[in-house]
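In structure tokens, the next block holds one chain alone, the form predicted alone.
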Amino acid sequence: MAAWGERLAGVRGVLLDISGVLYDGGEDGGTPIPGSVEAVARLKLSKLKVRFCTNDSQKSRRDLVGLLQRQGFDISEGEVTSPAPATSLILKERGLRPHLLIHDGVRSEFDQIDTSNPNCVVIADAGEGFSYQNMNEAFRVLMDLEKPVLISLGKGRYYKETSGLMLDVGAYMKALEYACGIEAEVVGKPSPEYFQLALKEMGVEAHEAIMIGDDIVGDIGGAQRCGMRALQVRTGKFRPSDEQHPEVKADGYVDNLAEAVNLLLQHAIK
């Protein structure tokens, strides 16, 4: 593998995943990963542009930012790209009226959306809302449509909380895809459109940006397919087998965000 100086040359913007990189969530609000608060502060004092790019679909952007601010992170709502607001815009643009299978914590993002007589289904990480009854209701809505539209806020397999690994929205999305014989539209990582939105909001080109995440497929693979570089942290959902993934190889593996920021400040800024 090339030296760090070569791998990080020309980086002007940094996209940061949140869950598993900044903090591990939990019923009590979760806890920051050691060194991550200080790492974000150092990064934002540098010449590098910073954007937070999350697939969290259990909290509104406002609630997520508030949680992180209480944990000590220097972050504002306008610096976060998240799937619920992006999905809300898509629904308005396309005149879609969703049946919502989502977590109550993110429902406020859809307050201005017409949900009468649904002509699509929006699925997010509904947590305890993923009952048989609720899944079956979403299935019936889709099957009653001539041209069923399923929009999923991400396609992650699992994520990490302080209590352990948690099943993510991707498993339930796949169940509906299989049952209905359709393919979901994904809003969130690893969707190319989602990464392109984050890059546009940050104001840098793909070849000038690097993604730092804990998900080898969603964060690393998704970013690389968009022409970005990507570092995987060994925190959050990271598994040792990720470093031998058959399809995705990160541009580098680091123990945590603090190590990643140290490398960026040493090699990316001239």
Second form
There are 2 protein chains.
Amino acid sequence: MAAWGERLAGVRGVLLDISGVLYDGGEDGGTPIPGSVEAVARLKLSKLKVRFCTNDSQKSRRDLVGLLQRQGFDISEGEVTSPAPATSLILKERGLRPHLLIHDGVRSEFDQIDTSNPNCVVIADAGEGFSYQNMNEAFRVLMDLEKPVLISLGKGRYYKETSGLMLDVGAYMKALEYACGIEAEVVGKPSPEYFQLALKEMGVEAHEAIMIGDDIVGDIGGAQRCGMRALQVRTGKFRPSDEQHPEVKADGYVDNLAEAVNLLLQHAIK
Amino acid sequence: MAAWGERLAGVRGVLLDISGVLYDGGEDGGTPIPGSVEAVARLKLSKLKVRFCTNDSQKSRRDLVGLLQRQGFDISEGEVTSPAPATSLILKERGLRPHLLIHDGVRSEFDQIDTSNPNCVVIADAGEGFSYQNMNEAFRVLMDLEKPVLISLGKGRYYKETSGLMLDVGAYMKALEYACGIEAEVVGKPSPEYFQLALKEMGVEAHEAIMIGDDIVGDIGGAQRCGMRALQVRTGKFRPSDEQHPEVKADGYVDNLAEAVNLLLQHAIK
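Could you give the coordinates for the form predicted in complex with another copy of the chain, as opposed to the form predicted alone above?
Okay, now the whole complex, with that chain kicking things off.
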């Protein structure tokens, strides 16, 4: 593999995944990954542009940022691209009235949205909200529509909490897709539109940007398909087999965000 | 389309789907479809062999037969091919110890099965049992296995109860398949092995047998792929659009089981 200097040359902007890179989630709010608080601080002192790009659809952007700030991270709402606000915008633009199958923690993002007489279903990481009854309700709304529209906030397969692996929204999206014979529209990584939104908000072109994430498919593969570079951290949901993934090869593998930031500060724009 | 005489010539055995053909299910036990009790009785008085072939994985075979008998049907346990006993056999043959994600109503079919230290997951129509917690448990068992084995009792998308459409096991099978990156083994229609089991139990060759069902894909398409003929009834989960299905064309469409039996008694073996 080429030297780091070559691989990181010309990088001007950094997109950071949050869960599994900054911190490990958990019912208690989770804990920062060692070195990540300082790594974010160093990155923000550098000439590199920084933006956070998450698929978290269980918490409102405000709650997520509050949680990270309490852990010591230098982060503000305006620096975060997250799927619920992005979806809210899409719903308004297209005049869609959603039936919401979402976690209570993210409901405030949809306060301004008309949910009467629904003409689409929005599904997010609902956690315990993925009961048989709630899934059936969403299914019936879709089956009653002449042209069913299902919007999914991400399509992650699972994530890791301190208590163990948790099924993510993608699994339930697949269940509804199969039952209705439809394909969902995904708002979140690895959707190219979503990466492009984050790049636009950061003000950096794809070829000058690098993604740092723990998800070989959603973060690394998705970013690369948009023309970005991408580093995988060996934290969060990383598994050793990711380094031999049959389809996706990261531009580099690093132990954690701290190592990624060290390399960037050394080898990106001088 | 050819005349009925031609289409039904040489039929010696009839496979009958149960839910949506004999009766419409519901929390109250459901109700017989008008004419079906008499139709089964007439069929069993004829020279035709008859066997019932269901994907019901929520009730034990004994409970299902009891429910149908109380509705007036002439049916006994030995005449029914159902996925739970078929799965139980497979588990014994292969020395598999399942983690069971199933409805309590069908648990008795697995009484003789060792479920300690599971090396596979068996998923059936668990209804309310499809909680986030139970799905997560099954998911974690699969992820802990070096070579995950998922056995699904059918892969139906949904079924109709008196209270409305209900998500079926297939939707949850897809969720686990996607989350784990695996493919399930299906015991039930439209799996060819399952139809062949029913044919063997009836003692009739595929080309001499006809399936009568309400599911255009699971019953009609599945039976035809095994070399059988198949009639779709316009009861149960039938939808008018089924008659223009892009991939499956039944050998005939009839209003209900009573009409199917009239035609069979008139045109099958003389």
